[in-house]
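What follows is a single chain, given as structure tokens, in the form predicted alone.
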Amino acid sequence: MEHYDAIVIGAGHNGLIAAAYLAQAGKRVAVLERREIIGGATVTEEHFPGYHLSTCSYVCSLLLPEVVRELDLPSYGYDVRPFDPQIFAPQPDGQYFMSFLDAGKTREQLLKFSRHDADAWDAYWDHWERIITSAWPLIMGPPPSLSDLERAFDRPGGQEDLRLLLFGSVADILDRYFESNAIKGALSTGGVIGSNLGPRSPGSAYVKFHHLLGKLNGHRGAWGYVRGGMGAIANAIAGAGRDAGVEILTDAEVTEIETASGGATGVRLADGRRIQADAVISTADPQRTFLQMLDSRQLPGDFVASIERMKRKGSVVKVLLGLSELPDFTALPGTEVGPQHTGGIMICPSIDYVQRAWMDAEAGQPSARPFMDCYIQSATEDGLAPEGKHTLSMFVQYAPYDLADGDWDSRRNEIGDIIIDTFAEYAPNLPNAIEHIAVLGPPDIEATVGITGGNIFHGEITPDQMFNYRPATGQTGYRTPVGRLYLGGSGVWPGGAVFGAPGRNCAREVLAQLDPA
């Protein structure tokens, strides 16, 4: 029977990162992936002939610079470029707001709506910078306690910042600085992206904080395209890992984590193969890891109850399109590539608009008018679509995993039509430009990628499910109640997105256990 120092379950970005760090430290490591391709939710696939789209994750900001540097990812093809403008937010009345990497150009845009908001822009970003500076050291270590948080924010004004972070909404902070609906609407989406929250929900301030942790080219909260799509990240990490000795097996679904004497000893695969290891790292979500791959009777009852209580059902729809021409926006007309096509296209005219969309989902219904975070990577990069054609990626909220009426199989086309009709209110040519379409709701994400509930973060990233409450109350690190079994995916601190911190932090803890000082 094959034996390794460590087995990593899942070839998403966190699993590949953990494996690469272990291999660099001289460990013999195998990564086991259930799909035929690596990447998990960080993949680029040819969904339609000639059209290459990032299936789940779609833009990059949060990937730790430490991971990029320590694994030398540029040498393996990692190439990220911030898009500019960052935001194009068309309005129902034909106006639009854009934000740019250049502060002066952004101020010109702000002045179209409000001098007050233009004057408040820098103070708003300074506020977030203070919060992130206080919290950042905790991101790079084990899950912090509330006492750790209080110490981190022990500075003038720190307790008020911590109160806002833990209990506030994204609307609270936007209302504090801005008056224009258009500005607040465009900035509110980061507080609800991937989460079953509205912008006025307590906890959405933390979600916004999470999405501002990254920097590109020195710009706080900037996002960018990865050349070749998000799958290029997974391929770069895999390249670094393989050069360090990592073995990656695809079509290798783990159905059971084997244990003896209270500790993990290896895994059993769906095809019956068994592989042994001194340590097992699961980067699958907590529910799949503890409630499917293990017999829950091996775990403490309160731990199992915490895992079962974890809020994990997604409300995100991913729509992938192949287009014959670019969207022709009423607010900024033209089907030749322009700034309205090259960055993030935000359909979210106000906080109230997003709040209404969320309230529909709370009632079990798809949003009658959803908000959208849309990207046309082919507008800035060749090779992703046939000549003269374009890709369009839509990240849409909300459509709940559990629909109050019907199910996803019976309503998928209807939900897709609502999304296209909503976008067409801003770009009327879109319906006739669509050559191909795929609509992926939470159950589709669950079935394809293997994430329980289709929640892109492996569980909500609200404060009640973060810190040492993630994935269970009192979590003290990446170790689990089963000896030699570790959790290293988005379901542990510091949470989801293409971040890499869970995988890196977990690998460091595993190494400390395998090679104690």
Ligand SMILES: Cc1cc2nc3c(=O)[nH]c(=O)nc-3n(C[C@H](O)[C@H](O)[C@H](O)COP(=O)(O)OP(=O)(O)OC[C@H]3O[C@@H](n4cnc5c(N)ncnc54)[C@H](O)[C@@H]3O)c2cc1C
Second form
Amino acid sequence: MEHYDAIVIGAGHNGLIAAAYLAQAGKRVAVLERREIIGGATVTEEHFPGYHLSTCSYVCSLLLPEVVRELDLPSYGYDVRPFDPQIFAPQPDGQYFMSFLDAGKTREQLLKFSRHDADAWDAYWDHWERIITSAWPLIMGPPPSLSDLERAFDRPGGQEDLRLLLFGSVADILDRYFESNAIKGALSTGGVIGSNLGPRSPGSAYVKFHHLLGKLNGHRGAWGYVRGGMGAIANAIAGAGRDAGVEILTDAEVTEIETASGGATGVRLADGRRIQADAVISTADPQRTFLQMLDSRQLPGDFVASIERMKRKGSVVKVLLGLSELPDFTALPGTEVGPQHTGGIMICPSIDYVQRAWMDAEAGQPSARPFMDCYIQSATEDGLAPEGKHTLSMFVQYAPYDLADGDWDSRRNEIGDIIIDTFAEYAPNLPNAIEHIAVLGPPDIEATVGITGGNIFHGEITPDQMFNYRPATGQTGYRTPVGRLYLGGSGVWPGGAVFGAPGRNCAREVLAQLDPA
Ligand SMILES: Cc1cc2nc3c(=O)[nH]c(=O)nc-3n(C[C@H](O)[C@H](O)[C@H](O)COP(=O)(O)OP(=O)(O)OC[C@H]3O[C@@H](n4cnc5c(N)ncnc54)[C@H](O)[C@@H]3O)c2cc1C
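To test you: the structure above is the form predicted alone. What is the structure of the form predicted together with the named molecule?
Up next: the whole complex, starting with the chain shown before.
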């Protein structure tokens, strides 16, 4: 039987990162991926002839600079560029708000809505900068406890910053600094992205913090396009890993993590193959790992109960479109490429709008008027769409995994129509420009990427499920109750997004255990 130093389950970016670090340290490593392609939620596919769209994740900010440098990802094709403007937020009254990388240009935009808000902009960003400065050392290490957090924020003003971060909403923070609905609406979405929260829900301040952890070209919280789409990240990590000796097997679904005497000994695949290893690292989500690949009787009852309780039902819809022409926005007309097409197009005119959208989903309904975070990467880069045509990626909230009426198969098209109609209120030419459309609800994301419940982060990233509460209370490092079995995907600290921190942190812990000093 084949024997490796380490087996990694899942070729999402975290699995590939963990494998690459282990191989760089001289370990013999195999990555086993159930799909026919690598990348997990970091993948770009030709969804319609000639149209290349990133199926799930679509923009990048958080990917750790350490990972980029240590794996030398630019040599393997990784090329990220912040888009500018960062935000184009058309309003129902025909105005629009834009934010740019350049502070002066953003100030002009802010002044269109409120001098008060223009004057508050820097203080708002200082608020986040000091919180991130306090928290950052914890991100790069094992899951912290609340006491670790209190120590990290033990500085003047730190208690209040921590209170808001843990228990506040994104609206609480925005209301402190701003008065304009347009500005607050545009800034609120980072507090709810991927989450079953409204902007007034406690916990949404933390979700916003998570989305600001990245820096591109020195710009805090800036997001960017990856040349070729997000799949280029997975391909670059895989390239670095392969050069270090990683073997990547696709169409290799793990059905069982084999154990003996309380420790993992290897895995069994769906085709019956068995592979042994000294360490097994799962980057599949916690439910798949502990409730499907293991016999839960091998695990402590309270641990199993925690994993079962973990909030993990998604309410994100991803809509992928092939367009014959660019959207023509009422607020900034034109179908030639302009700033309204090149960055994030946000349909979220106020906090109340986003809150209402969430309340619909809380009642089991798709939002009557959803909020949307949309991107036309083809407006900035050749090769993603046929000549003269465009891609449009829409990340939409909310539509619950469990619909109160009907199911996804019977309502997918209707939900797609609501989304297109909502966007058309801002760009009326959209419906006629659509040549191809695919609508992926939470069950589709679950089926395609293998994320239980379709939650984009392998479980909500609210404070009650972070730190050493992720994936279960008392999580110590990346170890699990089963010896030699580790968890290294988004379901562990510091959580989801194309980030790389779980995979990197986990690899370090595995190496420390395989090669104790
Ligand atoms: C719709 C959507 C939009 C998103 N947008 C963004 C964004 O724009 N920017 C951003 O930073 N983040 C975004 N995210 C979040 C981010 O993509 C994920 O948090 C991250 O990619 C997860 O990476 P991972 O390696 O932890 O897990 P995954 O990418 O989920 O990888 C896990 C892998 O394990 C495999 N697997 C599961 N079970 C088995 C098994 N039994 N045997 C073998 N293999 C198995 C799966 O097939 C999968 O490939 C988005 C996610 C989604 C779903």
